[in-house]
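What follows is one chain in C-alpha coordinates, specifically the form predicted on its own.
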Amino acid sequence: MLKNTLAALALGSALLGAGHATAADYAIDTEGQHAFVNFKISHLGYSWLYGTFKEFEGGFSFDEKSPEASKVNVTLNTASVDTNHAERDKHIRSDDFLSVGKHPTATFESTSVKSTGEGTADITGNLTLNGVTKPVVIAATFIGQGDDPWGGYRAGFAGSTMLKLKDFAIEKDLGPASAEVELIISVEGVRK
(Lines of atoms letter the chains of each structure in order from A and count residues from 1; the text may use other names and numbers.)
(Lines give C-alpha, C1' and ligand atoms only; values in the text may rest on other atoms or scores of the structure.)
Protein backbone atom coordinates (compact mmCIF):
# COMPACT_ATOMS: atom_id res chain seq x y z
CA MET A 1 0.00 0.00 0.00
CA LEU A 2 2.79 2.45 0.94
CA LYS A 3 4.64 1.53 -2.26
CA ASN A 4 1.55 2.32 -4.39
CA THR A 5 1.00 5.64 -2.58
CA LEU A 6 4.64 6.71 -3.14
CA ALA A 7 4.41 5.71 -6.81
CA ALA A 8 1.21 7.75 -7.22
CA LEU A 9 2.80 10.79 -5.53
CA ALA A 10 5.88 10.51 -7.74
CA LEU A 11 3.75 10.27 -10.90
CA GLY A 12 1.57 13.21 -9.78
CA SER A 13 4.64 15.33 -9.07
CA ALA A 14 6.12 14.48 -12.48
CA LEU A 15 2.90 15.42 -14.29
CA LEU A 16 2.51 18.68 -12.36
CA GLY A 17 6.15 19.55 -12.97
CA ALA A 18 5.76 18.91 -16.70
CA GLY A 19 2.97 21.48 -16.83
CA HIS A 20 5.22 24.18 -15.35
CA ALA A 21 7.96 24.24 -17.98
CA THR A 22 9.98 27.43 -18.05
CA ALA A 23 10.83 29.55 -21.04
CA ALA A 24 14.15 28.87 -22.74
CA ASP A 25 16.48 31.76 -23.56
CA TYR A 26 17.80 32.23 -27.09
CA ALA A 27 20.43 34.52 -28.64
CA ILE A 28 19.44 35.85 -32.05
CA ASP A 29 21.84 34.35 -34.61
CA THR A 30 23.22 37.39 -36.39
CA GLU A 31 26.73 35.93 -36.56
CA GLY A 32 25.54 33.17 -38.89
CA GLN A 33 23.28 35.68 -40.67
CA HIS A 34 20.11 33.80 -39.80
CA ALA A 35 18.23 36.93 -38.77
CA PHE A 36 17.03 40.00 -40.64
CA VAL A 37 15.44 43.37 -39.86
CA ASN A 38 14.14 44.60 -43.20
CA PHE A 39 11.79 47.39 -44.21
CA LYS A 40 9.58 48.33 -47.15
CA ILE A 41 8.29 51.80 -48.02
CA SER A 42 6.46 53.19 -51.01
CA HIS A 43 8.55 55.27 -53.39
CA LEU A 44 6.24 58.13 -54.40
CA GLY A 45 3.37 55.65 -54.76
CA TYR A 46 5.00 54.16 -57.87
CA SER A 47 7.06 51.26 -56.51
CA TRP A 48 8.50 49.70 -53.33
CA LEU A 49 11.84 50.56 -51.84
CA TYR A 50 13.37 47.80 -49.69
CA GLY A 51 16.15 48.06 -47.14
CA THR A 52 17.74 46.29 -44.23
CA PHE A 53 19.69 46.97 -41.05
CA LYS A 54 22.86 44.91 -41.23
CA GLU A 55 23.98 45.20 -37.58
CA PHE A 56 21.81 44.26 -34.63
CA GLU A 57 21.75 41.94 -31.65
CA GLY A 58 19.29 40.63 -29.15
CA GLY A 59 17.53 37.67 -27.72
CA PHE A 60 14.23 36.17 -26.75
CA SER A 61 12.78 33.74 -24.26
CA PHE A 62 10.21 31.28 -25.54
CA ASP A 63 8.00 28.61 -24.05
CA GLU A 64 5.76 26.96 -26.64
CA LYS A 65 3.29 25.82 -23.95
CA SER A 66 3.04 29.32 -22.46
CA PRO A 67 3.73 31.89 -25.22
CA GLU A 68 2.46 34.76 -23.06
CA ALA A 69 5.57 34.29 -20.88
CA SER A 70 7.84 35.00 -23.87
CA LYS A 71 10.03 38.12 -24.08
CA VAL A 72 11.99 39.83 -26.85
CA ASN A 73 14.71 42.48 -26.91
CA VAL A 74 16.66 43.83 -29.87
CA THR A 75 19.16 46.66 -30.32
CA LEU A 76 20.17 47.74 -33.81
CA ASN A 77 22.81 50.06 -35.20
CA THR A 78 20.89 52.70 -37.17
CA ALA A 79 23.97 53.58 -39.25
CA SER A 80 23.93 50.04 -40.65
CA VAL A 81 20.91 50.85 -42.84
CA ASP A 82 21.39 49.54 -46.39
CA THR A 83 19.03 50.15 -49.34
CA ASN A 84 21.59 49.15 -51.99
CA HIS A 85 22.18 52.81 -52.92
CA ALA A 86 24.99 54.70 -51.15
CA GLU A 87 23.62 58.25 -51.63
CA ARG A 88 20.14 57.28 -50.46
CA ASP A 89 21.62 55.48 -47.42
CA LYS A 90 23.59 58.64 -46.57
CA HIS A 91 20.33 60.64 -46.74
CA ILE A 92 18.45 58.11 -44.56
CA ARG A 93 21.22 58.40 -41.94
CA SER A 94 20.89 62.21 -41.93
CA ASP A 95 18.75 64.37 -39.65
CA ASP A 96 15.97 64.20 -42.27
CA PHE A 97 15.31 60.60 -41.21
CA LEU A 98 17.24 58.51 -38.63
CA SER A 99 19.62 61.15 -37.20
CA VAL A 100 22.23 58.46 -36.58
CA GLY A 101 24.71 60.99 -35.16
CA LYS A 102 22.29 61.75 -32.31
CA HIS A 103 20.59 58.35 -32.14
CA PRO A 104 23.06 55.61 -33.07
CA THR A 105 20.79 52.79 -31.88
CA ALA A 106 17.16 51.78 -32.04
CA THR A 107 15.72 49.33 -29.52
CA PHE A 108 12.70 47.11 -29.08
CA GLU A 109 11.71 45.69 -25.67
CA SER A 110 8.57 43.56 -25.44
CA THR A 111 6.00 44.29 -22.74
CA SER A 112 3.50 41.50 -23.50
CA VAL A 113 2.84 38.57 -25.82
CA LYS A 114 -0.70 37.52 -26.66
CA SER A 115 -1.47 34.33 -28.57
CA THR A 116 -3.71 34.98 -31.59
CA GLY A 117 -4.02 31.43 -32.89
CA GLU A 118 -2.04 28.30 -33.64
CA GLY A 119 1.57 29.46 -33.95
CA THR A 120 0.75 33.18 -34.07
CA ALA A 121 0.95 35.97 -31.52
CA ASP A 122 0.91 39.74 -31.13
CA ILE A 123 4.10 40.97 -29.49
CA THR A 124 3.56 44.40 -27.91
CA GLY A 125 6.57 46.40 -26.90
CA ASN A 126 8.33 49.73 -26.78
CA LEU A 127 10.22 50.76 -29.90
CA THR A 128 12.74 53.57 -29.50
CA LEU A 129 13.67 55.06 -32.86
CA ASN A 130 15.09 58.51 -33.65
CA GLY A 131 15.00 59.32 -29.92
CA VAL A 132 11.25 58.64 -29.62
CA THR A 133 9.75 55.71 -27.71
CA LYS A 134 6.32 54.43 -28.78
CA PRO A 135 4.40 51.20 -28.23
CA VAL A 136 4.13 48.99 -31.32
CA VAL A 137 2.57 45.60 -32.01
CA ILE A 138 4.42 43.01 -34.07
CA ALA A 139 2.26 40.29 -35.64
CA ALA A 140 4.49 37.24 -35.19
CA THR A 141 4.43 33.70 -36.60
CA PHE A 142 6.28 30.74 -35.14
CA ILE A 143 8.25 29.05 -37.96
CA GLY A 144 9.75 26.05 -36.16
CA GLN A 145 12.27 24.70 -33.68
CA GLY A 146 14.64 21.79 -33.27
CA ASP A 147 18.19 20.52 -33.19
CA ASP A 148 20.75 22.02 -35.57
CA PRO A 149 23.68 20.17 -37.22
CA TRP A 150 26.20 21.74 -34.81
CA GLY A 151 24.81 20.36 -31.56
CA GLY A 152 22.61 23.33 -30.71
CA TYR A 153 18.89 23.92 -30.54
CA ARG A 154 17.14 26.66 -32.53
CA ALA A 155 13.76 28.37 -32.80
CA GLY A 156 12.62 30.75 -35.52
CA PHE A 157 9.97 33.43 -35.96
CA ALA A 158 8.83 35.97 -38.53
CA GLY A 159 6.93 39.17 -37.86
CA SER A 160 5.87 42.51 -39.23
CA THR A 161 4.49 45.86 -38.14
CA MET A 162 3.59 49.17 -39.74
CA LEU A 163 5.14 52.40 -38.44
CA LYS A 164 4.02 55.95 -39.13
CA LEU A 165 7.17 58.00 -39.71
CA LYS A 166 5.77 61.10 -37.99
CA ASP A 167 5.22 59.06 -34.79
CA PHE A 168 9.02 58.81 -34.55
CA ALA A 169 9.73 62.49 -35.35
CA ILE A 170 10.59 61.74 -38.97
CA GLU A 171 8.87 64.71 -40.56
CA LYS A 172 10.42 64.75 -44.03
CA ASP A 173 7.54 65.20 -46.49
CA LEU A 174 7.66 62.23 -48.82
CA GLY A 175 4.01 62.48 -49.79
CA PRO A 176 1.06 60.54 -48.37
CA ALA A 177 2.02 57.29 -50.14
CA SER A 178 5.31 57.18 -48.22
CA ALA A 179 4.14 58.18 -44.74
CA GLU A 180 4.36 54.62 -43.39
CA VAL A 181 7.07 52.00 -43.40
CA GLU A 182 6.61 48.26 -42.91
CA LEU A 183 9.17 46.47 -40.75
CA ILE A 184 9.65 42.84 -41.75
CA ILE A 185 11.54 40.74 -39.22
CA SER A 186 12.87 37.19 -39.45
CA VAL A 187 14.87 35.76 -36.56
CA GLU A 188 16.44 32.45 -35.72
CA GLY A 189 17.66 32.05 -32.17
CA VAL A 190 20.18 29.63 -30.69
CA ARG A 191 19.21 28.31 -27.26
CA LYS A 192 21.68 29.35 -24.55
Second form
Amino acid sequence: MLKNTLAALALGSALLGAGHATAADYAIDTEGQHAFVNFKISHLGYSWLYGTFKEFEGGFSFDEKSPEASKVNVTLNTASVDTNHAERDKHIRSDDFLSVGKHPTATFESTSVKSTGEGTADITGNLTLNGVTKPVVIAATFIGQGDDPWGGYRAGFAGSTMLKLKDFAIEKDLGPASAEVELIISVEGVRK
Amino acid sequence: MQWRNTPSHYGLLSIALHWLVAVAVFGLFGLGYWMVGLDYYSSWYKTAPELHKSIGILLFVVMLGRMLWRWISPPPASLPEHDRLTRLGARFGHAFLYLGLFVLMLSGYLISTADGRGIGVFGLFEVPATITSIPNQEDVAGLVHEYLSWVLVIFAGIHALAALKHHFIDRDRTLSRMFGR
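Would you mind giving the form predicted in complex with the partner chain, to go alongside the form predicted on its own above?
Once more the chain from above appears, this time first in line as the rest of the complex follows.
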Protein backbone atom coordinates (compact mmCIF):
# COMPACT_ATOMS: atom_id res chain seq x y z
CA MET A 1 0.00 0.00 0.00
CA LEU A 2 2.65 2.46 1.10
CA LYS A 3 4.90 1.21 -1.64
CA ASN A 4 2.17 1.84 -4.21
CA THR A 5 1.49 5.35 -2.92
CA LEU A 6 5.19 6.21 -3.08
CA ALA A 7 5.37 4.82 -6.59
CA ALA A 8 2.35 6.82 -7.63
CA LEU A 9 3.82 9.99 -6.10
CA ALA A 10 7.14 9.39 -7.81
CA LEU A 11 5.44 8.79 -11.13
CA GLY A 12 3.21 11.82 -10.65
CA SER A 13 6.06 14.15 -9.83
CA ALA A 14 8.09 12.77 -12.71
CA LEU A 15 5.23 13.49 -15.09
CA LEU A 16 4.64 16.93 -13.59
CA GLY A 17 8.32 17.67 -13.71
CA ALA A 18 8.58 16.46 -17.27
CA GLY A 19 5.56 18.54 -18.24
CA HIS A 20 7.02 21.59 -16.56
CA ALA A 21 10.37 21.22 -18.26
CA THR A 22 9.12 20.78 -21.81
CA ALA A 23 5.91 22.73 -22.43
CA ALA A 24 5.70 26.19 -20.93
CA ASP A 25 4.28 29.62 -21.47
CA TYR A 26 6.64 32.51 -21.79
CA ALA A 27 6.01 36.24 -21.59
CA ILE A 28 8.12 38.28 -23.99
CA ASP A 29 10.58 40.23 -21.87
CA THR A 30 9.59 43.80 -22.66
CA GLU A 31 10.21 44.85 -19.07
CA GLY A 32 13.92 44.22 -19.32
CA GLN A 33 13.63 44.87 -23.07
CA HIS A 34 15.34 41.76 -24.31
CA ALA A 35 13.03 41.81 -27.27
CA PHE A 36 13.02 43.72 -30.53
CA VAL A 37 10.66 44.17 -33.43
CA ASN A 38 12.81 45.72 -36.12
CA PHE A 39 12.47 46.30 -39.81
CA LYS A 40 14.81 46.87 -42.66
CA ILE A 41 14.03 48.46 -46.01
CA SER A 42 16.13 49.57 -48.91
CA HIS A 43 16.71 53.27 -49.48
CA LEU A 44 16.72 53.80 -53.25
CA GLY A 45 18.55 50.50 -53.59
CA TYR A 46 21.69 52.13 -52.17
CA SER A 47 21.58 51.31 -48.47
CA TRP A 48 19.54 49.70 -45.70
CA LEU A 49 17.33 51.72 -43.47
CA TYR A 50 16.57 50.19 -40.07
CA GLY A 51 13.69 50.98 -37.79
CA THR A 52 12.12 49.58 -34.68
CA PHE A 53 8.82 49.46 -32.83
CA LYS A 54 9.44 50.46 -29.26
CA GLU A 55 6.18 49.35 -27.64
CA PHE A 56 4.83 45.85 -27.94
CA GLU A 57 3.90 42.87 -25.81
CA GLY A 58 3.22 39.23 -26.28
CA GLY A 59 4.11 35.71 -25.37
CA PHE A 60 4.75 32.27 -26.68
CA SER A 61 4.44 28.70 -25.58
CA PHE A 62 7.32 26.50 -26.45
CA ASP A 63 7.85 22.82 -26.17
CA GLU A 64 11.33 21.71 -27.12
CA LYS A 65 10.17 18.09 -27.52
CA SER A 66 7.35 19.02 -29.86
CA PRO A 67 8.21 22.39 -31.39
CA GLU A 68 5.28 22.16 -33.78
CA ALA A 69 2.93 22.66 -30.81
CA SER A 70 4.48 26.07 -30.14
CA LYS A 71 2.39 29.20 -30.29
CA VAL A 72 3.26 32.88 -30.43
CA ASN A 73 1.35 36.14 -30.33
CA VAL A 74 2.56 39.72 -30.41
CA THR A 75 0.65 43.01 -30.28
CA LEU A 76 2.47 46.22 -31.04
CA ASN A 77 1.75 49.93 -30.88
CA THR A 78 2.24 51.20 -34.44
CA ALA A 79 2.77 54.78 -33.27
CA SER A 80 5.91 53.66 -31.42
CA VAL A 81 7.81 53.35 -34.70
CA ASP A 82 11.28 54.86 -34.48
CA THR A 83 13.79 55.29 -37.29
CA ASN A 84 15.90 57.87 -35.49
CA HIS A 85 14.44 60.73 -37.52
CA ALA A 86 11.38 62.63 -36.20
CA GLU A 87 10.15 63.90 -39.57
CA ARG A 88 10.40 60.44 -41.12
CA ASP A 89 8.70 58.80 -38.12
CA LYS A 90 5.86 61.32 -38.40
CA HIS A 91 5.57 60.45 -42.08
CA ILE A 92 5.55 56.70 -41.37
CA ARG A 93 2.73 57.23 -38.86
CA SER A 94 0.71 59.17 -41.44
CA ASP A 95 -1.80 57.77 -43.92
CA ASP A 96 0.99 57.41 -46.49
CA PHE A 97 2.23 54.41 -44.50
CA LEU A 98 0.87 52.96 -41.24
CA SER A 99 -2.17 55.22 -40.62
CA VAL A 100 -1.61 54.88 -36.90
CA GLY A 101 -4.63 57.06 -36.13
CA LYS A 102 -6.93 54.53 -37.79
CA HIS A 103 -4.85 51.42 -36.99
CA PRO A 104 -3.09 51.95 -33.67
CA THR A 105 -2.09 48.32 -33.24
CA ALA A 106 -0.57 45.58 -35.32
CA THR A 107 -0.82 41.95 -34.27
CA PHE A 108 0.69 38.61 -35.11
CA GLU A 109 -0.93 35.37 -34.06
CA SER A 110 0.57 32.05 -35.06
CA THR A 111 -1.62 29.40 -36.61
CA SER A 112 0.90 26.63 -37.21
CA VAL A 113 4.54 25.86 -36.68
CA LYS A 114 6.48 23.60 -38.98
CA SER A 115 9.90 22.36 -38.00
CA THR A 116 12.42 22.91 -40.80
CA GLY A 117 15.53 21.51 -39.16
CA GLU A 118 17.62 21.52 -36.01
CA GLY A 119 16.41 24.55 -34.09
CA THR A 120 14.61 26.15 -37.02
CA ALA A 121 10.94 26.39 -37.87
CA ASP A 122 8.52 28.18 -40.14
CA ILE A 123 5.93 29.96 -38.05
CA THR A 124 2.80 30.63 -40.04
CA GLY A 125 0.38 33.14 -38.65
CA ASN A 126 -1.93 36.03 -39.31
CA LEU A 127 -0.31 39.45 -39.38
CA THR A 128 -2.64 42.41 -39.04
CA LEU A 129 -0.93 45.60 -40.12
CA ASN A 130 -2.46 48.84 -41.36
CA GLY A 131 -5.89 47.23 -40.98
CA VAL A 132 -5.04 44.38 -43.34
CA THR A 133 -4.83 40.79 -42.10
CA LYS A 134 -2.72 38.43 -44.15
CA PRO A 135 -1.01 35.11 -43.46
CA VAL A 136 2.76 35.38 -43.28
CA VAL A 137 5.51 32.86 -42.63
CA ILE A 138 8.25 33.78 -40.20
CA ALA A 139 11.45 31.82 -40.61
CA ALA A 140 12.44 31.37 -36.98
CA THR A 141 15.57 30.16 -35.27
CA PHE A 142 15.76 28.92 -31.71
CA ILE A 143 18.69 30.70 -30.05
CA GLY A 144 18.87 29.19 -26.59
CA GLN A 145 17.20 28.59 -23.27
CA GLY A 146 18.05 28.03 -19.65
CA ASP A 147 18.13 29.48 -16.16
CA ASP A 148 18.95 33.14 -15.91
CA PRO A 149 21.17 34.41 -13.07
CA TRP A 150 18.18 35.97 -11.26
CA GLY A 151 15.99 32.96 -10.56
CA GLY A 152 14.00 32.83 -13.79
CA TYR A 153 14.00 30.66 -16.86
CA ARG A 154 14.34 32.09 -20.33
CA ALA A 155 14.13 31.03 -23.96
CA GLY A 156 14.88 33.12 -27.02
CA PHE A 157 14.21 33.15 -30.73
CA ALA A 158 14.94 35.20 -33.80
CA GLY A 159 12.92 35.33 -36.95
CA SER A 160 12.23 37.29 -40.06
CA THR A 161 9.78 37.61 -42.90
CA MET A 162 9.48 39.73 -46.04
CA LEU A 163 6.40 41.89 -46.45
CA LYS A 164 5.27 43.66 -49.60
CA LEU A 165 4.15 47.16 -48.65
CA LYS A 166 1.30 46.95 -51.20
CA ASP A 167 -0.01 43.76 -49.54
CA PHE A 168 -0.70 45.82 -46.43
CA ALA A 169 -2.33 48.72 -48.29
CA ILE A 170 0.75 50.93 -48.04
CA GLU A 171 0.50 52.69 -51.37
CA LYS A 172 3.28 55.25 -51.06
CA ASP A 173 5.77 54.44 -53.80
CA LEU A 174 9.32 54.44 -52.46
CA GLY A 175 10.77 53.07 -55.66
CA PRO A 176 11.35 49.62 -57.13
CA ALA A 177 14.06 48.66 -54.62
CA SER A 178 11.84 49.52 -51.66
CA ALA A 179 8.64 47.63 -52.42
CA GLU A 180 9.37 45.12 -49.68
CA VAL A 181 10.33 45.48 -46.05
CA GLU A 182 11.96 42.80 -43.95
CA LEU A 183 10.46 42.37 -40.51
CA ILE A 184 13.07 41.11 -38.08
CA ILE A 185 12.11 40.00 -34.62
CA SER A 186 14.30 38.92 -31.77
CA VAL A 187 12.53 37.93 -28.59
CA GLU A 188 13.43 36.51 -25.24
CA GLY A 189 10.66 35.03 -23.15
CA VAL A 190 10.57 34.64 -19.39
CA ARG A 191 8.78 31.49 -18.31
CA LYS A 192 5.58 32.22 -16.44
CA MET B 1 6.88 108.65 -47.95
CA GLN B 2 9.03 108.40 -44.88
CA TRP B 3 10.47 105.37 -43.14
CA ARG B 4 8.68 105.81 -39.85
CA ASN B 5 4.99 105.58 -39.15
CA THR B 6 3.18 108.84 -38.37
CA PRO B 7 -0.05 109.25 -36.36
CA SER B 8 -2.02 109.19 -39.61
CA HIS B 9 0.09 107.25 -42.12
CA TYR B 10 2.06 104.03 -42.35
CA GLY B 11 5.77 104.49 -43.08
CA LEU B 12 7.74 102.63 -45.73
CA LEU B 13 9.24 100.04 -43.38
CA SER B 14 5.91 98.94 -41.88
CA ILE B 15 4.36 98.76 -45.35
CA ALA B 16 7.27 96.74 -46.74
CA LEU B 17 7.18 94.35 -43.76
CA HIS B 18 3.40 93.90 -44.08
CA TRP B 19 3.54 92.90 -47.75
CA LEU B 20 6.68 90.82 -47.32
CA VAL B 21 4.99 88.81 -44.55
CA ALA B 22 1.80 88.51 -46.63
CA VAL B 23 3.71 87.05 -49.58
CA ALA B 24 5.72 84.76 -47.26
CA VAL B 25 2.65 83.46 -45.38
CA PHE B 26 0.65 82.61 -48.50
CA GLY B 27 3.79 81.33 -50.21
CA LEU B 28 4.71 79.08 -47.28
CA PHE B 29 1.16 77.76 -47.10
CA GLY B 30 1.18 76.87 -50.78
CA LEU B 31 4.66 75.40 -50.62
CA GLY B 32 3.78 73.37 -47.53
CA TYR B 33 0.54 72.08 -49.01
CA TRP B 34 2.30 71.10 -52.23
CA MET B 35 5.41 69.55 -50.70
CA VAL B 36 3.63 67.05 -48.43
CA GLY B 37 2.00 65.47 -51.46
CA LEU B 38 5.16 65.16 -53.52
CA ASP B 39 6.21 61.89 -55.04
CA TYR B 40 9.26 60.33 -53.38
CA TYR B 41 11.19 60.53 -56.63
CA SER B 42 10.28 64.18 -57.29
CA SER B 43 13.38 66.36 -57.54
CA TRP B 44 11.64 68.71 -55.08
CA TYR B 45 11.01 66.03 -52.43
CA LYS B 46 14.09 67.00 -50.44
CA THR B 47 14.48 70.61 -51.61
CA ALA B 48 10.94 71.86 -50.99
CA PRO B 49 10.88 71.10 -47.23
CA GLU B 50 14.36 72.61 -46.88
CA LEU B 51 13.09 75.75 -48.60
CA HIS B 52 9.92 75.76 -46.45
CA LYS B 53 11.94 75.52 -43.24
CA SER B 54 14.57 78.07 -44.31
CA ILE B 55 11.96 80.66 -45.32
CA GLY B 56 9.99 79.90 -42.16
CA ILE B 57 12.98 80.62 -39.93
CA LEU B 58 13.69 83.86 -41.79
CA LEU B 59 10.00 84.81 -41.45
CA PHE B 60 10.32 84.32 -37.70
CA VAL B 61 13.24 86.77 -37.65
CA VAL B 62 11.29 89.22 -39.81
CA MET B 63 8.28 88.93 -37.46
CA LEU B 64 10.47 89.64 -34.45
CA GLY B 65 11.77 92.72 -36.30
CA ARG B 66 8.22 93.71 -37.11
CA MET B 67 7.21 93.50 -33.43
CA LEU B 68 10.26 95.54 -32.50
CA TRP B 69 9.47 98.14 -35.14
CA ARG B 70 5.86 98.37 -33.91
CA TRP B 71 7.28 99.25 -30.51
CA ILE B 72 9.83 101.76 -31.90
CA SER B 73 7.43 103.33 -34.36
CA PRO B 74 3.79 102.58 -33.45
CA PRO B 75 1.32 102.22 -36.31
CA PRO B 76 -1.07 105.07 -37.06
CA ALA B 77 -4.32 105.43 -35.12
CA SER B 78 -7.56 103.94 -36.41
CA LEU B 79 -9.43 105.97 -38.97
CA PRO B 80 -11.78 108.47 -37.26
CA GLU B 81 -14.80 107.16 -39.17
CA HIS B 82 -14.39 103.65 -37.69
CA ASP B 83 -16.78 102.85 -34.88
CA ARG B 84 -15.88 101.11 -31.66
CA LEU B 85 -16.83 97.65 -32.87
CA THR B 86 -14.74 98.00 -36.04
CA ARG B 87 -11.72 99.11 -34.00
CA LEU B 88 -12.15 96.31 -31.52
CA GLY B 89 -12.59 93.74 -34.29
CA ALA B 90 -9.49 94.98 -36.11
CA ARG B 91 -7.48 94.96 -32.91
CA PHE B 92 -8.38 91.37 -32.03
CA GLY B 93 -8.08 90.26 -35.63
CA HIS B 94 -4.57 91.66 -35.97
CA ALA B 95 -3.55 90.26 -32.57
CA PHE B 96 -4.77 86.83 -33.67
CA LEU B 97 -2.80 87.04 -36.92
CA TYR B 98 0.38 87.86 -35.01
CA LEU B 99 -0.18 85.25 -32.30
CA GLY B 100 -1.31 82.58 -34.74
CA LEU B 101 1.70 83.14 -36.94
CA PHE B 102 4.11 82.81 -34.02
CA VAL B 103 2.45 79.60 -32.77
CA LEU B 104 2.45 78.27 -36.34
CA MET B 105 6.16 78.94 -36.78
CA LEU B 106 6.96 77.51 -33.36
CA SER B 107 5.01 74.32 -34.08
CA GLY B 108 6.88 73.89 -37.36
CA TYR B 109 10.18 74.30 -35.56
CA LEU B 110 9.13 71.70 -32.96
CA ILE B 111 8.37 69.10 -35.67
CA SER B 112 11.77 69.25 -37.30
CA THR B 113 13.78 69.54 -34.10
CA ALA B 114 11.88 66.85 -32.13
CA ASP B 115 14.78 64.39 -32.39
CA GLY B 116 17.45 66.95 -31.54
CA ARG B 117 18.33 67.89 -35.12
CA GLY B 118 18.77 71.55 -35.89
CA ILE B 119 17.21 73.37 -38.84
CA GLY B 120 19.57 74.51 -41.56
CA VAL B 121 18.72 77.85 -43.18
CA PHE B 122 19.76 77.84 -46.84
CA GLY B 123 22.91 76.01 -45.73
CA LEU B 124 24.17 79.25 -44.20
CA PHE B 125 23.58 78.60 -40.54
CA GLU B 126 21.71 76.19 -38.33
CA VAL B 127 19.08 76.86 -35.68
CA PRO B 128 19.67 74.30 -32.91
CA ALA B 129 16.99 72.14 -31.31
CA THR B 130 15.86 73.20 -27.84
CA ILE B 131 12.66 71.49 -26.69
CA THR B 132 12.75 67.79 -27.57
CA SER B 133 10.89 66.11 -24.72
CA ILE B 134 7.21 66.83 -25.39
CA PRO B 135 5.48 63.42 -25.62
CA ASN B 136 4.95 62.48 -29.29
CA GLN B 137 6.39 65.89 -30.10
CA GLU B 138 6.62 65.61 -33.89
CA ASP B 139 3.04 64.31 -34.10
CA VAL B 140 1.48 66.83 -31.72
CA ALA B 141 3.40 69.73 -33.27
CA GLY B 142 2.54 68.34 -36.69
CA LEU B 143 -1.20 68.41 -36.01
CA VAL B 144 -0.99 71.95 -34.61
CA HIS B 145 1.03 73.04 -37.64
CA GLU B 146 -1.35 71.48 -40.14
CA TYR B 147 -4.64 72.72 -38.65
CA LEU B 148 -3.37 76.12 -37.58
CA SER B 149 -1.98 76.75 -41.07
CA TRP B 150 -5.50 76.37 -42.48
CA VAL B 151 -7.02 78.54 -39.76
CA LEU B 152 -4.42 81.22 -40.29
CA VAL B 153 -4.56 81.28 -44.07
CA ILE B 154 -8.38 81.46 -43.97
CA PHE B 155 -8.17 84.19 -41.35
CA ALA B 156 -5.65 86.07 -43.50
CA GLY B 157 -8.11 85.75 -46.37
CA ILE B 158 -10.85 87.27 -44.19
CA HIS B 159 -8.38 90.02 -43.27
CA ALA B 160 -7.91 90.73 -46.99
CA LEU B 161 -11.66 90.63 -47.68
CA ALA B 162 -12.22 93.05 -44.81
CA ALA B 163 -9.67 95.44 -46.34
CA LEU B 164 -11.43 95.20 -49.71
CA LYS B 165 -14.77 95.84 -48.00
CA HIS B 166 -13.34 99.01 -46.44
CA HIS B 167 -12.00 100.09 -49.82
CA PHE B 168 -14.91 99.35 -52.12
CA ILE B 169 -17.95 99.48 -49.86
CA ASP B 170 -17.05 101.86 -47.03
CA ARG B 171 -14.72 103.79 -49.38
CA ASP B 172 -12.32 104.66 -46.56
CA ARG B 173 -8.49 104.80 -46.52
CA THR B 174 -7.91 101.46 -44.71
CA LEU B 175 -6.41 99.67 -47.71
CA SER B 176 -4.90 102.79 -49.31
CA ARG B 177 -2.95 103.39 -46.11
CA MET B 178 -1.21 100.05 -46.57
CA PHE B 179 0.04 101.38 -49.90
CA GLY B 180 1.39 104.54 -48.29
CA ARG B 181 -1.44 106.86 -49.19
